[in-house]
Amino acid sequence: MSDGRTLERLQKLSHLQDIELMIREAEDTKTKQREEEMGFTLQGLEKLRAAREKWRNQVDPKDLRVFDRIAKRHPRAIVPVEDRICLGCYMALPTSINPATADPDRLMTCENCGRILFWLE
């Protein structure tokens, strides 16, 4: 997926994923309790939620639907690929999945776990 437009789409989804994970961590009662025991208070949750909405508005609606569907099953909906291995499920990808020949309008997903893939170069 070296196409510039695809890379931009994946970057937006990756930013959204990072914010989603930060919100989940901030809302987790065990994490919140540990932070408070150490003398920290979690602040900025509303800012994170506002940032999430900002990024959601910047993502293509079709990509957002795919992301939301996958994120319900996997906290990390977007995962890297290294040496043709999906780093979400650690399964080898078939040779038919090739970023050089992929349709730039369609996000590539792992056939095993369904996560959105991006290639490390």
Second form
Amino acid sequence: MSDGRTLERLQKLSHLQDIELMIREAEDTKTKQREEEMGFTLQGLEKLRAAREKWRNQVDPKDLRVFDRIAKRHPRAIVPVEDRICLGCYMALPTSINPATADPDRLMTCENCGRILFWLE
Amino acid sequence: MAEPSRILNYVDERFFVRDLRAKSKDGVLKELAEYLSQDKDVRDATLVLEMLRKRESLGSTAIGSGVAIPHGRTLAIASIKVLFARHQKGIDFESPDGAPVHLFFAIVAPPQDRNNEYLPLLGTIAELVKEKKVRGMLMKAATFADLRQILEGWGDE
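Would you generate the structure of this protein in the form predicted in complex with its partner chain, following the form predicted on its own above?
Once more the chain from above appears, this time first in line as the rest of the complex follows.
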């Protein structure tokens, strides 16, 4: 799973999720107000939304379908793994899931919560 | 204002950058991401850089008086990190007052920080650098020990 192509696919999806989160926070009245009180400007929301659409076109359509399907259930569709724990549901991953032997054409997902795993070795 | 010394929980010697070399706003973001990537908690420097770039497209993180606080959340990081950097000559960072930026505090956080520390930390730093005296001291800080002294000492005054 840890070949360069897989890394690139995970990077693209992760960046898409980072943008989604940034948009959600900028749309959240409380967060927006707090940031503005600190002296920051958040006037480029439309620009950021446009960047999200542009970025979505950069993602492999198959990966995007998987991402969108999971994102309907979990706002964070892609999550990191630490010490073989999925940081989406905090369940231990079975030993059968291994980035070194995983099919490079398929995104690794958590068997428990279904989220995409950002996991490289 | 929360204690500025709390910032020290998130910064270490590697994250004290005395002189940035970049010659543009994007160059500064690249350099900041490179320094941050030295930490084992940073899973992917490319993602950090892209997040910082996107945050700037939402609005400049320069807040005037020669200060910018590039910040945001990214999956690429496992725990909150704060980096202090200085640019002697100053960089056009699209600051609201048009002044070049010399002082940078970069803050990167994971999508969910368990203790909800990110926004209060951001607020503490933003508040701290509003003090002219602090900015003056930060401009002169030559070592990480100097930065530590500034952050430890300021809350007591």
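Note that the structure is predicted; figures quoted are calculated from it, not measured. Here the rigid core means the biggest group of C-alpha atoms that line up within 1.5 Å when the two forms are laid on top of each other. Positions refer to the first chain, counted from 1.
- Once you line up the core between the two forms, the Cα of Asp63 stays within less than 2 Å of where it was.
- The Cα position of Glu36 differs by 2 Å or more between the two forms after fitting on the rigid core.
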